[in-house]
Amino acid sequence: MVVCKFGGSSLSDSGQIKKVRNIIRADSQRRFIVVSAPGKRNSSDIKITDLLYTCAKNAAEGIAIDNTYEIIEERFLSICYDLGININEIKNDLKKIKKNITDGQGVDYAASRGEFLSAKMLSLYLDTEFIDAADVIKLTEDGMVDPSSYNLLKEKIDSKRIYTLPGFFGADSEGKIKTFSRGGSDISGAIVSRAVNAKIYENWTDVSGLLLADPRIFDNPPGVSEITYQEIRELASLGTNVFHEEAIAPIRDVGIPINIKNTNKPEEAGTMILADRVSDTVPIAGLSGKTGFIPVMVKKFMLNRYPNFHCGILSILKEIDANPDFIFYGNDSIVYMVDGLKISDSSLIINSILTGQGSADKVEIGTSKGIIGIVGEGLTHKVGIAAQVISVLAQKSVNIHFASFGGSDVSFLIGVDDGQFQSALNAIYSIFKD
């Protein structure tokens, strides 16, 4: 069996929709569908789910929905309409749905109803079994998968049947709705996945597979045609964001492959995740990066002896919302890469851990540094790639303030200045581009 995902940008009209049907049909292994709410028409356009966040925080606050939440009825309905779907039942669930909202059922359930509505309008379309991810999809209370989901769902299915669920979403405990963070539908994906044992997990978008660097930034940047899990974790963390990163954990124990593609462009490979990859042609699997990280660092006399040091000062960041990304350790000091926006004030950190239960000798903080990561399984195995970086770096006269294999032997981590990033970015990518 094969699960397919597909993405806001899979479904945002009626012609998109159209495509995703093509696709379902064209293999009848096809049998499980989820779906993500109906994302941008054009640059101009505002997502289903924006709207709908709008709306809980409307209601919230007791203002009237009705401006906002007419623009998402319309949307829906006009594409029932256009695919010729039977409308009673999407207006009936529209109803339904401004009511509790407005009644005060929060955030999660406001914003979950996007997917709800775009898989009841996809399975009328195509004519498929509806699933309600509530009734399958069990979370705990820090929002992990309850085991128990899996079985769940396998108890709704038979072997004739193609069934259509909505993504972003499951339930509590006690049943109340809960969402995952944004692009949570591919965890969604990864999910049924794990509960049908899938062959191969089919994540629909616009784009052909991951690309080696970012197209914003380069021109046609080459394609990668395998990467495994861990390779596309440690690009998350850099800011590549084609795939969830938390969509790996249901999946990752029992090795089942996914498969990034495009509805556009279907006849198109894309990219296979993959649990172990052959990295000795190919040993780069991406390059990211991020601007905006404020180094904190640390300082303690003889830190090896104060074993419990660290997780005092990971409490007292957690404590102020400053959870640092990064982390890099000396010999009487520690550096924690915080995001910038993070930090609004630095006399709050200094002081918070000065005073607090780590009795640091010195908190310093430095001025934003930009990380660009090197990802490949081929990183320790093939030689010379850290030192081609660095020549390069070298030769564009880019002042490195810090190189280190980040704790994970697929990634190669480069710290600059915030103004010579663009610099340094460009030049790594002409090492690997070919």
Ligand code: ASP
The other form holds:
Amino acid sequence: MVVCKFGGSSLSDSGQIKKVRNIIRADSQRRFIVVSAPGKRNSSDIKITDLLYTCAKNAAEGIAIDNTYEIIEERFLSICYDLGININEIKNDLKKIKKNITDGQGVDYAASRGEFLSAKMLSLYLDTEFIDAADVIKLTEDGMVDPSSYNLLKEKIDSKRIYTLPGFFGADSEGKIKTFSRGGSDISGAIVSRAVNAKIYENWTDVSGLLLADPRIFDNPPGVSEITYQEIRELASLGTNVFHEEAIAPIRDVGIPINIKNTNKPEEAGTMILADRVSDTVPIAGLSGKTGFIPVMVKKFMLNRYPNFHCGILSILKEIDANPDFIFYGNDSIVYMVDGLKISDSSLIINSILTGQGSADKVEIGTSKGIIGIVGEGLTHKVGIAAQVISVLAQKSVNIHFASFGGSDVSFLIGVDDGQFQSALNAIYSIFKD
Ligand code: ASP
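Could the form predicted together with the named molecule be given as well, to go with the form predicted alone?
Following is the full complex, with the preceding chain placed first.
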């Protein structure tokens, strides 16, 4: 059995949904369809999920949702008209949902309805069995997948029919709708794949898989045919977001392969995400990077004699919503790299650490840094990659502020000033692009 998850761009209008139908009909093993809410049709469009978040916010503030909700109704009904789908059921659902949002059912309920309606609509169009994710996907209090979901799903599947499920949400232990984080339909697809022990999890989107680097920065980067679960997670931590990083969790133990495919070019092979790959010939799977990290350096003499010191700092940073994305350790200091967007006031960080963790000697906030990640299973067994990177950066007069190798066996991180980020990325890309 094959599980197919279609992202928002694949459901954005009737033309895209016809492509989805053709893909499903082309292979009888494609028996589980997981969908996102309709996405943008063009760059000035608004995603259905974003409109629903606006409705929830307005409803909470007592503002009428009619105007925004009308755009949502219009969008679903026009797709139904175009595809010749009987609109009665969708119309009824739209009415009920509007009332529930207005009555204050909350943000998660509202946000989830894009996927709910999308799955209902597709199910009517393709004449498949609709399964409500709230009945089978259970989330724990901290938003993780409750393993009971796998059995609940298995029990629902009793025929050889094709099933359609909405992505992005499930329910908590009391049956209340709860969503995953944004882009979370990828996680739903992974849960279904694990539950039905899928041969492959096809993740259909608007690109033909992953590229070696960001196509918004570089012209035509080469495609990546295979990448491992670990590599994709490392790339995601620095902004590569073709696939939700938490979606690996349900399937990594069972090793189900994921195939990122393009709904607009189904004939292209896309990228396979696998438990393992042979990395001898292609040591690097990708480059990614982000600017805007603020180094918070906490100094303490003989740090290694105080095992609880680091834990204390981490809880202080969590309390003030400044969780670090990366951490670098020195002998008498630790540097916490915190996304600058989370820091509105540096003195709050300094004071919180100095007062909360009274024994710190000093806290210093550095200037904004960019971090580049060179990710590949081949890093640990191919000699000379780090040397190549460092020498090409020296040729371009890029000052390396920090480098980390060994914290993960598949990535090499380089930190530079934000102002030198682009030339550093260009230089590193030039090594691997061919
Ligand atoms: N529709 C949700 C979002 O926009 C979830 C998803 O598309 O996966 O984030």
